[in-house]
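Single chain ahead, written as structure tokens, the form predicted alone.
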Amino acid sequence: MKLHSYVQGQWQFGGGESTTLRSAVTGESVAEIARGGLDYAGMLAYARDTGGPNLRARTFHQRAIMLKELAKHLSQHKDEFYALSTETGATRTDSMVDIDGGIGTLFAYSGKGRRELPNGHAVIDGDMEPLSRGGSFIGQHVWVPLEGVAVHINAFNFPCWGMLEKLAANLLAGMPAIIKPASQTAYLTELMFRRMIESELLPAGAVQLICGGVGDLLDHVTGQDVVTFTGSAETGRKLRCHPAIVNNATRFSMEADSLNCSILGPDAVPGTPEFDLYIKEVVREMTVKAGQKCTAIRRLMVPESLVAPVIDALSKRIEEKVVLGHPGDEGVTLGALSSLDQRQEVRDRVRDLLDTAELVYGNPDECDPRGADGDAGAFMSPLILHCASPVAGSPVHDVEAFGPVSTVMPYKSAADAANLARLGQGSLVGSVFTADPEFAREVVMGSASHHGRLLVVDRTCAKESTGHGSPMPTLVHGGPGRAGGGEELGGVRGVFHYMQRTALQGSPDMLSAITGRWMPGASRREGEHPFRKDFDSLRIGDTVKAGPRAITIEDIEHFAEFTGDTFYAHMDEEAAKANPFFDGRVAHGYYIVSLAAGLFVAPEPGPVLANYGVDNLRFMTPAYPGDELSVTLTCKEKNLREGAGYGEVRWDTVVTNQDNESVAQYDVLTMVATAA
């Protein structure tokens, strides 16, 4: 089988010499990769002539809309993609993780797009800020699409999940991407990537593959492109440094090794559910993807008195739980690196190691798999070593064996058990397991500044725990210092790392038609009550006013008494007089609200069909028996619900009182039928 690249909307075989790419498992011919022939600078071209343009032509719904149907479409497919995973040496755990990991991933991010992110083509960041003393002037931030392309370079272990989780950020955004999967395990990611082309879901240019080497692609980058790389931190180094990255400020995120470390607190005794927890977590971490996770557990700090009942109980449950050979056999737990040629570099990193470090468990020379040739495939017994004084300087903290390798290490207190976690030079993810709040905050608070992901676990947490391991769509995913320093993930977090960031100056009126979104100052307009319009008729800044009403003593003490809020400051003059906030009984706040309602309100049924929330309510000015109280309210910024009929309307709501003093604002959240 040949590994084509998708150039230009175009499959296409490589130039240049070839490379066979064998089995993990039996050591056979699976693929042939090119090294390099295809036009580089036409592939970033065709991005952002036609990619871009097709994308930013989508709001950001129809794109997230885009990305569930992409995943749906995956989802039929996922038998063939485990079939061949079992040649990368995955279980099929280790496949779920891969595979439905990241067709989970598009899933979280199109439900993200959807509830978070407008249905437009810019995102408002922030309140607007006055500049002015008269209102005249003011400014607004949002973020827009970048014009250029996301390159993403991306590893060997996971050859699905590192391109969705990625695809996922940049095709919400509005940014095309040429992926480059690492040519180990670029079969798996050339069989998904064809399905995705296939469903015909994605617009033209969005995105293309390269199958071999990126040849001169990273000259031709601009300002406006992102590079993203995983990997090891030597290559990164490498790339960050391009000059035409350097030259060019072009964004460059990047996810390296990582020294990770568990910490087992000193109350998580043999016996404790924290210390069964944790020994589960680590051999788990050591076994899945056979320990080729960026996220891994290669530091185990645990107390002094606790280092020899620790490996004892790690090498029992590997003796029971794990079982090594070929990851397409029943009951296999831990399968094969994905290379010969990886399982020798894990050995000779295992070696540096052993400078410091001695040999608990395991030998990284011979291992006996159930059903699989342990020379043919790049098959290892997990590994447990010992370092019985983790000094600054030891090889523990700075070498990383990729693979079912972790290093067990003693510590005297929290704070040096956080001490040592930040000899990692900064990490993915760290844990914590305890039941001790006050050591859990201690560690936590001593090592995160060196940390892109703290995961503390006790007994409470356990069951619904996702792990060590697990990024999480919803959570950023990267790392300071050797880590790389990069960030992805995060929810709509990720989605701005292929954004710009521009401060608006102008007028009111000017930023209202530049956003969208109407903003303090700017015109309104009176007249057809804005309840009696629907979706499409409704204009920013259509506005209703009303009032005013008088706020009587029998008013407040019917809703006190009708709601059960007899709070003094409502029914006791001599007591509310003694508040510094206030010179006698006032009114609610939330009556505040219910009587703003009752004056702007058009009750008769019409298009406006629920009132699905208040967002930023702030009470201003007390209201007094014999305050008179009014209400603006003004259309500030409609979101379509994409085929449902109907869409999001929010209101600016303003509360004054006969002296023109703002007593109550916030915004009202409306649901309003579209035209028929």
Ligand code: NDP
Contents of the next structure:
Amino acid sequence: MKLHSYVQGQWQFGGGESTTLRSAVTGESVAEIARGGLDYAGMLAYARDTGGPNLRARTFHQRAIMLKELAKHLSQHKDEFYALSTETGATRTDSMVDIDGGIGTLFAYSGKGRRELPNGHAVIDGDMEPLSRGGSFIGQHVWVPLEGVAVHINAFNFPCWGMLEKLAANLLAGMPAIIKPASQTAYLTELMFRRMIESELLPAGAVQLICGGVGDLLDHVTGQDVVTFTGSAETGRKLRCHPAIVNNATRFSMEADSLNCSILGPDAVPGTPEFDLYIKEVVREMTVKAGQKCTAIRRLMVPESLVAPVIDALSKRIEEKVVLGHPGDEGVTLGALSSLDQRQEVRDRVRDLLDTAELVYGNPDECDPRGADGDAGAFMSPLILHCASPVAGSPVHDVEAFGPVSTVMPYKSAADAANLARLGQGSLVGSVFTADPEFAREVVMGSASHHGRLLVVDRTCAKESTGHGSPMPTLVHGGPGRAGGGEELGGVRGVFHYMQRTALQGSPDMLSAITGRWMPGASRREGEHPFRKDFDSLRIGDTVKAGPRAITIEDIEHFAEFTGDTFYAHMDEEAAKANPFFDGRVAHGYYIVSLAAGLFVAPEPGPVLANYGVDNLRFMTPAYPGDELSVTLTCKEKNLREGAGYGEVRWDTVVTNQDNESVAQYDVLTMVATAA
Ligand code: NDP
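If the structure you just shared is the form predicted alone, then what does the corresponding form predicted together with the ligand look like?
Let us now look at the entire complex, which starts with that chain.
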């Protein structure tokens, strides 16, 4: 099988020398991959000129729906992905993490995009910032898609997830991508990519694929492009310093090898659920993807007195539970590394670690895989090392053996554990297994600055915990320092990596017109009651003013008795006066909100379908008996729900008293029917 690249809408086998990619399990040829020979500058231009405009023509919600359809389409082809995934050395469970994990990320981003982003082309960031005394000059931050290309250079260990977790965010942002999978497992990425193209769900130019080297691609990146890299720290450093990336200030996000730790609390002695959970999780992390996970646990920090029990328990569990063998076989829990070269690399790194650590379980040079050839396939048995003196500068904090290898090391106190965690120089993830909140707090506060994610496991959450090694689409993935300093995922946070935040300044009317959100100080339009207008005819700035209505002591007492809210500030004149905020009995805030609704409502059946909440409710000035309240309701923002027959409308609401003081301010949220 020849691996083709997808270049400017065409499948193409690159030029130059080609390389044979071999099965991690049998060593037999799986595919041929070319080294280069593509028009890389042309690919970037095609993405910028065709893909970008095509994607940006769609709204966030339309792109989110596209992601969902894509995820559904890929789900239908899972069987063939799983079958091919075995050649990478992956067991069924490993493939699930890669294939279902990747598809799940598309689904997650689709949901997030429709719930948390507007159905438009820009995202308004935060509130308007007043910049002038008279209110005629304001500021507003907005996010808009970058007009370049997301270039994703991915690692060999997650050929599917690695592609999809990044693609989800850039496509949702409205940015096209060029994906370059690691050569060793590119055949699986190519298959999934081929199914994506066949679906015809993505517009022309939205995605392209490079199987092989990147040629002079990086020479042509600009300040509108984003380059993401996952792989070794060495390659990452080289790419980060590429002249075009440096000269153009191209955004560069890196995720590199990291020496993640897992800390056992002093309370978690043998016999406690936390001890058992720790042993189980460590063995799981050593065996899933044969330990070839950027998030895998490399350093095990345990109280001095628990070193021997932990080594014993880990060894016992590996003996009892881990089955090394052909990843396609039922019952096998530890498959192969991705290649014989990779196995040699792990063996070399283990030798480095053995400078200051001793091997307490396993043999790096021997293994006997079930149903497979241990010489032809890249199999390796789990290895546990023990480092009695894990001082700063020791290889255990510096050398990553990217396989089923972990090192146990002692700590003396919570502060010492946090310090050891920090010696990893920046990690993607760390975990703490303890039922002691004080210990957990000290370790977390002492090491969070050095981690992208921290997981605390105790008996109450273990059953539902997603585990140490699983990045979640909704939580950030990435870490400081040695882990690369990048950040991915994290829900819509990840989308903003492909967008530019711009501070707009101007008049309220101008910024309202540009952003599609009514800004305080902008013109209001009174006329037909806005509740009588359907979603399509409603315009930003449409306003109804109503009132005044007087507050009486009878109304306050009626509201108190009716709802049961007889708080003293509403019922007891003397007690209310003693309160530093009030001059006497005051109206309930919720009464004011209810009264306002009674003033602005248009009661007859009409296009307004429901009120689904209020946002940012604040009571600004107390309302006393005798006060006269008025309300101004202004159409602030509209958000169409694709294909639902309605849209969401946000109304700026201000309740004022007879002195024009603001009594209450909030946003009313409604659903309004579209035109029939
Ligand atoms: P590399 O850093 O060599 O490769 C990662 C990606 O970069 C691949 O797609 C590779 O393509 C590409 N690449 C390599 N050189 C260049 C270049 N000069 N210009 C552009 N792209 C380039 O890592 P490996 O895959 O070889 O893994 C080596 C080690 O990295 C592992 O042993 C492990 O320690 C660590 N690693 C860490 C990961 C993490 O997620 N943190 C994931 C995987 C590995 P190609 O394959 O075609 O060379």
